[in-house]
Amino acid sequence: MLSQKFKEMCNAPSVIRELSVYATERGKEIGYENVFDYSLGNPSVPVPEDFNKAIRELTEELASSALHGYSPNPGNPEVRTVIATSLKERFGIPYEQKHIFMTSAAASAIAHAVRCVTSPGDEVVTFAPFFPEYRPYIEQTGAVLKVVPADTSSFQINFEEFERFLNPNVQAVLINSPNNPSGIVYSAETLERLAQILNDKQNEYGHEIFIISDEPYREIVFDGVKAPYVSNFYDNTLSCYSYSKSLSIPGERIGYVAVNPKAKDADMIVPMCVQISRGIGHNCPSSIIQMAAARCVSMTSDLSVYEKNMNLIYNKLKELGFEVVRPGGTFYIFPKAMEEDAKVFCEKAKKYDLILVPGDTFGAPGYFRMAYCIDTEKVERSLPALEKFVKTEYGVN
């Protein structure tokens, strides 16, 4: 017999593919270059061409059993131990080769995470505006999501409501700055209150709460601010990381869990992780995007793209009256629709051939996000669309 659970979450598809779908079929009626397609966080800026570089040495380098065999299972070692001293460097936390899991990229580096630290039954806890997929990221482990409402203002952490939440249940908080989908970075303020929240939390309880941190946007940040690095305001942290979008290489799946030296019982979290990875079929992710990786530990992509594209959006919104909160990185953008109802604005944009995503799975009714990894040429033509879109269907001026 089929599993009844996986045939109800086929009734209930990502909004973000539907919509991604519906673009490629729509642009093969009047050519993609005609549709202003904000719906999927699919990287736009080439890879460094180091990477492409790095991939055509270790071919020419390396025997074949060493390029696409197995790795250990926590990982090739060596790129263990670049990566933990490049973190080591950047933020001052003394990682060493035992504190990183190799992940095919940041969702599986939830995935093992929430795993580590939880049980079935227990809550994980996170805020609003929030990825969709950790529903089943968190869900299909036993455990519970708990989702605290959006402080809209700013899309920084609602404290009071979040107090409200927390209770001996609550093993683990899952946080995501730069956030997807309101591209709003994290402050220190925010996190040092976060920490001193869960300090007390922990010993009022008598057990861990830890942060997971997913990260996958750390290095996309705008205005010349760097994202702060949750670890160094929190010891119970396991960073969740991607290479995706730093690199551009989100079709290779590649990324680690890094532990806290200072979390409880760190050394024992990635021999966990080994053995969850029996569970879920993990199996470590490709030997030769591992080593290739390593050797582009300290590049990114030119990301600057992100920012201009942003800037452009961000006015034009602002010019056209709507509320939206200015970005501090990703390349999402987060406004309030100009109805109550996002899905169908979201709907109403489509005639325009606007491919927007409502807020409604992010948790966050009313709003809609906007995913401008696209060509800066394409955002540019989009601005008179979206233009025309709110004055004939709204009556802006």
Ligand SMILES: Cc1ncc(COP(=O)(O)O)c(C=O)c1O
Contents of the next structure:
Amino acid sequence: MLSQKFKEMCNAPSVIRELSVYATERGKEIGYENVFDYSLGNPSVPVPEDFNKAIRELTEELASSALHGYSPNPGNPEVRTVIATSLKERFGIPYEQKHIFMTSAAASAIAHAVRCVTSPGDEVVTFAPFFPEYRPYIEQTGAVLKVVPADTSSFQINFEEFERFLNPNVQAVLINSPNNPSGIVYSAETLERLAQILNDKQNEYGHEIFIISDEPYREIVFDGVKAPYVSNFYDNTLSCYSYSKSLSIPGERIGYVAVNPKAKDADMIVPMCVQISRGIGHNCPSSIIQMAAARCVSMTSDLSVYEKNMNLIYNKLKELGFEVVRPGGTFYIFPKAMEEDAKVFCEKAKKYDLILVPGDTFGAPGYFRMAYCIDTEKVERSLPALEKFVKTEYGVN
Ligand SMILES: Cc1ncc(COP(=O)(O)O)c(C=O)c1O
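Next up, the form predicted together with the named molecule in place of the form predicted alone?
Once more the chain from above appears, this time first in line as the rest of the complex follows.
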């Protein structure tokens, strides 16, 4: 018999993916260059040439079995050492090879991390607005996702509400900074306060509460500001990283879990991930891609385009009277819609071939997301459409 649970999930497909399909279909009618598709977070800037070079060199240097064979379960040992060393240099945390578990990007890193620190029925708390895939990531482990309402004034953490969500069933807090969809970077002050609260609660409840820190946008930051590294604030942190956005290789599916060496039972977590991977089938990410990523460990694509796009869009939104918090990173912005129901707002935007994603899907109704990982030239052409949309539909002068 087919699984009822997954059958039911088919009735609620991803809103973002649906909009992306709509944009592609519309593109067939009017030319995709005329569709201002702000739906999907698919990086537009090319991979660094060094990544392609690394692939070419690897294919010349190594035997077929090394290139295309299974890697050991926790990942290629040399690759894990390169990553540990790089993280240690960048963030001053004494990671070693044994703290790094290679995964099929952030999705898989989170799938492992959640299973490591929860049992079915436990609660995982996250903060709105949040990446909608967190729901299947968490719920398919049997854990329960709890969402703290947004602090819409800054999109930092709404601490008053957060404290109301804490109880002995909470085993993990899932955070994402720089954040999809708000673009906000959690300040050191926010992370200090979060750590303080969780340390107090760990003592009160007599068990650990892990932070699962989802960091695929760690390098996409603006104004020369660095994103504070969560593990430096809280020992029981599992950092979930992905090269999808920093190297523009989401299709290659590569990332890792980095276990803070000071975390409770830190040396057990990677071996536990190995066991988890046996069950969920996310085991042994591509050997060649692991090695190519390691050769580019301190590199990124040219991410400056995203800051340029952000400034163009942010300035236009402000000029048109939108309420919007300026992003500190990522390639997303999350303004308030010009009417209460953001779904209606985004539907009306389609008339102007603007593809915007309603905030409801991120747990923040009344807002909408624009993923501006598109060519700057297209961003520039979209601004008159945005102006026409709000002038016509909302009488903005
Ligand atoms: C916040 C966040 N987490 C996780 C992911 C999953 O990315 P990947 O599995 O490609 O690393 C995404 C993808 O867009 C994301 O935005």
